[in-house]
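To begin, one chain is listed below as structure tokens, in the form predicted on its own.
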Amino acid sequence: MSNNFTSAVRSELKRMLDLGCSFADVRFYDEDSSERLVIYDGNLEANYRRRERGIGVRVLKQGAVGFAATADLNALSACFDRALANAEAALWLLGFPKDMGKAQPVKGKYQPPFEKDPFELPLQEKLEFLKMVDERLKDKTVEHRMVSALFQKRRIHYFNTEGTEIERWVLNTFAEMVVMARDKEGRTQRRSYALDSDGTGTRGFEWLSDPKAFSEHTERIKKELGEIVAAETLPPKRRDVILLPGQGHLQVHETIGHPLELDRILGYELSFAGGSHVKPEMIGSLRYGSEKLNAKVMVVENSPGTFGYDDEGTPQHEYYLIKNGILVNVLCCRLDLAEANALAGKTVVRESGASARAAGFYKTPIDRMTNVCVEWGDDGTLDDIVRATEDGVILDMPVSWSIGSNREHFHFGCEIAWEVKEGRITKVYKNPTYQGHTLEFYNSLDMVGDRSTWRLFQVANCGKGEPNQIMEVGHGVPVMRFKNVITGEGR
């Protein structure tokens, strides 16, 4: 970024203060690129590449927020003027006056660990890799197969009127493989694997091309698809449920992550993707789960939820959301703190959780998940948990989900279930489902696996906001056992 542009940004920020704004910030996306490749049954189904560049300006005047964006870098001053005009117009509709609070200026830079930038590699090299994986998925028992990869790269400069100036890079790699076949009823079954990690390592193409990380899972998912197709449907009953991280990460995403976003708690998402069963006055006292439940915002090296600083310039840091089962904090940005504390009648949220995130330069930051994780426990390996289970099922990977409007109850369908009887895995079931009420479910958590069971799963397409914003997040989750859960479907 040129010195002239930096000087112009600083000058505009000062001008907003002179015009009566209490706060202003600007995000300059020097580069925002993504590439998606899909191979379906050996054919190139999608080859999509996008690149954007522009600035987004936000101002706060008399408690009202105004936002504007432009891809014309020569229109910087006009963009600030439009944001200010939008804030002044919003004064007529102002509900609770917004307040950014106080923050110390931050100077910083962040770059994720990576070795091979996927955007610097020839397209042919990436396609040959995906076709190699596709070849390995071929089998007489597989009717359809799909391999996909998604790469993201962003370079963002952030400035605000408090003197904070941040430069950060984002680089993410996502990938998934799926095999499908029909069972004897003619219903399509699937088994899949998504690129995950133990939280360490790098985020470039070298991660995807590591056989242990991705391509070596082809034989396993083909074998398990054959077992699913030949299996009976899971019979309904109450039994213990052991969630592998492949299913546990979405359980955490939908019933811990989204309900604890502060804007949902304040009611700002009600008309689009639902609110939260949590009220501001419950923060600090609500029993959310058993004492085995410790949910935490983590700063994980190899995760799309780690980006150094949020879109308000707040450095990422670790903190508990749920400690020994008690709700102690929420996902929040600076802008919503004052309203939450006013509604609660006391201070329930003391500082930003560095959760202000926008999906592009032309989107305004909102409260988003980052790395919402469940800490590993001390109940041993998966084998240890299986040996301790009299009557249960092990569940993995979602195929469907339905969530209550306030995230108070849920229903999930999974790809596969392994029955556990008297401490042994006995058979495979297809079409497994389970359901429950969020708080009752987490209060039934009685075993949490150790570090060896903990995996970090990536979510590339978390949707939220109106207009919608698609954001990437990470969830580190161990194997977890829940007691006496409703499973299967009655006729």
The other form holds:
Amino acid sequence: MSNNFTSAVRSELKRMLDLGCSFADVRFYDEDSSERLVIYDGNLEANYRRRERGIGVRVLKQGAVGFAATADLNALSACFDRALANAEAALWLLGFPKDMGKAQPVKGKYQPPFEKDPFELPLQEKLEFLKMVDERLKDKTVEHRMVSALFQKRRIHYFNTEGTEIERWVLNTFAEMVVMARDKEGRTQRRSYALDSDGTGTRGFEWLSDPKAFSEHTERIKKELGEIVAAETLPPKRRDVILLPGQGHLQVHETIGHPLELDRILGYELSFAGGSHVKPEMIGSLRYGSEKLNAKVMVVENSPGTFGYDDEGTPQHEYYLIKNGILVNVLCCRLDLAEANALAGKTVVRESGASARAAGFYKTPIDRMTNVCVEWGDDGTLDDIVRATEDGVILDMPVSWSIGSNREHFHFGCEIAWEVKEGRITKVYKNPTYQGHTLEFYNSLDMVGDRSTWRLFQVANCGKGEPNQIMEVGHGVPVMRFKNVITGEGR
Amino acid sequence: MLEDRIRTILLEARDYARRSGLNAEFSFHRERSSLIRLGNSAIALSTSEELTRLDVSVQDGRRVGDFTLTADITSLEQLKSALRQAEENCRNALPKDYDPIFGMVEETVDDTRGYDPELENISPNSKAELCAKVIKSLKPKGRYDFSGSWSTGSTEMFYITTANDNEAYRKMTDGRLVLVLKESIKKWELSVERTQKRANEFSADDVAQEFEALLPIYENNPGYKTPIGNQRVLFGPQAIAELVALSVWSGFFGRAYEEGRAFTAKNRPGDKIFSEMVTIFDDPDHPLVFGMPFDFTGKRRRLFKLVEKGVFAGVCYDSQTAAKYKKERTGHDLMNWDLVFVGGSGPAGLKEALALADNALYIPHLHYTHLPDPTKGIFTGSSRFNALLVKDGRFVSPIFSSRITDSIPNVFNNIVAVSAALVAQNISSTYERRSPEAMAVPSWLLCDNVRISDVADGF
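Okay, that's the form predicted on its own, but what's the structure of the form predicted in complex with the partner chain?
Following is the full complex, with the preceding chain placed first.
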């Protein structure tokens, strides 16, 4: 970034203070690139690169927030003026005055660990790799197959009126493979694998091309697809449910992550994504689950939920959301803390959770998940948990997910179920579904697997906010067992 | 007509591509968006975005490469660079095992019928003023908080290719207001929604009146926990739009149909698949939809029949699927369709619908629907705003959050009556770019034997 542009940004921030703003910040996306490659049944059906560049400005005046964005870098002043005008318009109907709290100036840089930058590699090399995976997915039992990769690279400069100046790189690699075939009823079944990790390692192309991380899973998913195709539909009844991390990460995302986003708790998402069953005064006392439940925001290097500093300049740090089953904290940015504490009538949230995130230069930061993880426990390996189960199913990988508007109840469909009877896996079922009520469900958590069962999954497409934003997050979860859950569909 | 400066550069880029021997498509998208978001009866956020995007696609035989740029269009050099990126992607692409269809604008289109400068430029102040009036008129009457959003803006789309000299251009404005009233102790939520193509299509008074009509039922009655099992359900507009979208998604997409993943896969056009009261068209000329006149292969969009009187009428083929399966493309290379669920013979008004329903659940909104099994058209989703119990033809109580898990064929084969009156339902997405889309749906749809699979203890 040129010195002239930096000077112009600093000058504009000072101008906003002179015009009576209590706070202003600007994010300059010097480069925001993504590349998506999809090979479907051997055909390269998506082959695109996208590049974005621009600035997003947020100002706070007398407790009102205004935001404006432009891709025209010559229009910096005009963009600040529009953000200010938007804040002044919001003063027409001001509620609880927004406040950034105590100034927290930071200067820093962040770069994620990677060895091979996917954007520096020739397209042919990436396609050759994906084609190799595609070839491995071929099988006479597989009717359709897909392998895809998504690479992201961003350089973001952040400045605010408190003197914070941060430069950070974001680099993410996502990949998925899917095989499909029809069962005897003519219904298409699928089995998939998404690039995950144990949290260590790097985030570049070397991760994807490591056979253990991705390509080695082709034979397994083909075999399991064959078992699903030959299987019966899961009969409905109440039984224990053992969630593998492939399913557990989405369960945590939807029923711990989203309901604990402070903007949802405060009611800012009601017209779109919905609210939360949590009220501010419950923070610190609500029994969210059994004592086995420890949910935590983690800083995991090899995760799209780790990015150094959030879009308010707050450094990422670790903290518990749920400790031994009690709700102790929420996902929040600086802007909403005072309102939450005022509504609760006491201090329930002490500091920003570094959760202010924007999906691009043209989006305003909102409360988002980062790495909402469940800590591993001491109930042993998956085999140990299976041995301890009388009547249950092991479930993996989401097919569908539907959640109540306050995240109070849910319904999930999965790719595969393995029946467990008297401590042994007995057979495979297809089309498994399960449903429950969030607090009751987490209170039935009675076994949590050890470190060997813990995997970090990536979510590339978490949608939220108005204007809508798609964000990348990470979830590390162990194998978890829940008692007496409604499974399968009746009629 | 697109602004001369940008149009000239784009046409120069097309000529440059031709001179370079490239088959290239240029798809331009410009939006001016503005939104206020409300929370706790105040404006929590006021935003505006001015964004320009250009998608460039290059095709060489069976190879295709794409590049998207989000930045102001400032020079021919900038577009040449974007073209070179797409060309490089194309050159290094894997060849397909079929001949992809190259885009060509069938006929020149210059459509600005849906553009209203007054709506494009509506100020955040005037939005705030209307919302403040609604809140002020209702807030003193109870322990309410309001949230919501009001998004307005304009969208321009321009599409050209090297195949010929035709140009396709469309500029339109759209707006969507959603106001949510939440009771702070019991936590029930009411919503009032407005779709707009032009400014001044609604007032604070009529929004407030719609809330006021519902409030006594919520204030004076406890929540009703409906039994699990099959029920008669009277669906309202947002829920109907959701059902139509799910139906089209799981039953009428060419790719899913050809691969046997659609619930219609065992059917052929001409088969009866739904009640004869179901007719669904994609009709860009319908007055209640936003009307996308062309798709992004340059195909002119005309009325396309999906279901006519319950009979399977057609499958939608985007160009990729059409090329792969050697079918005719149907004008569906786009995000925003113009779906119409044709009205029936039922009375227009909700009051008459209640009398007809007699005893039923009124579910006007379906929240967070998904498809556990698209091959059977099985969907799941829960009730949300304004859901009420209908007893002896009257609203008697709000209902607790109730989940429906059923199949599209079952719901659309158990229709009792369909309203004759159609309403516009704005289903626009702004995830990636402003993408205006509205459906025309009956004001109500009465169905029997809809499966309620779960009920919460609260709203």
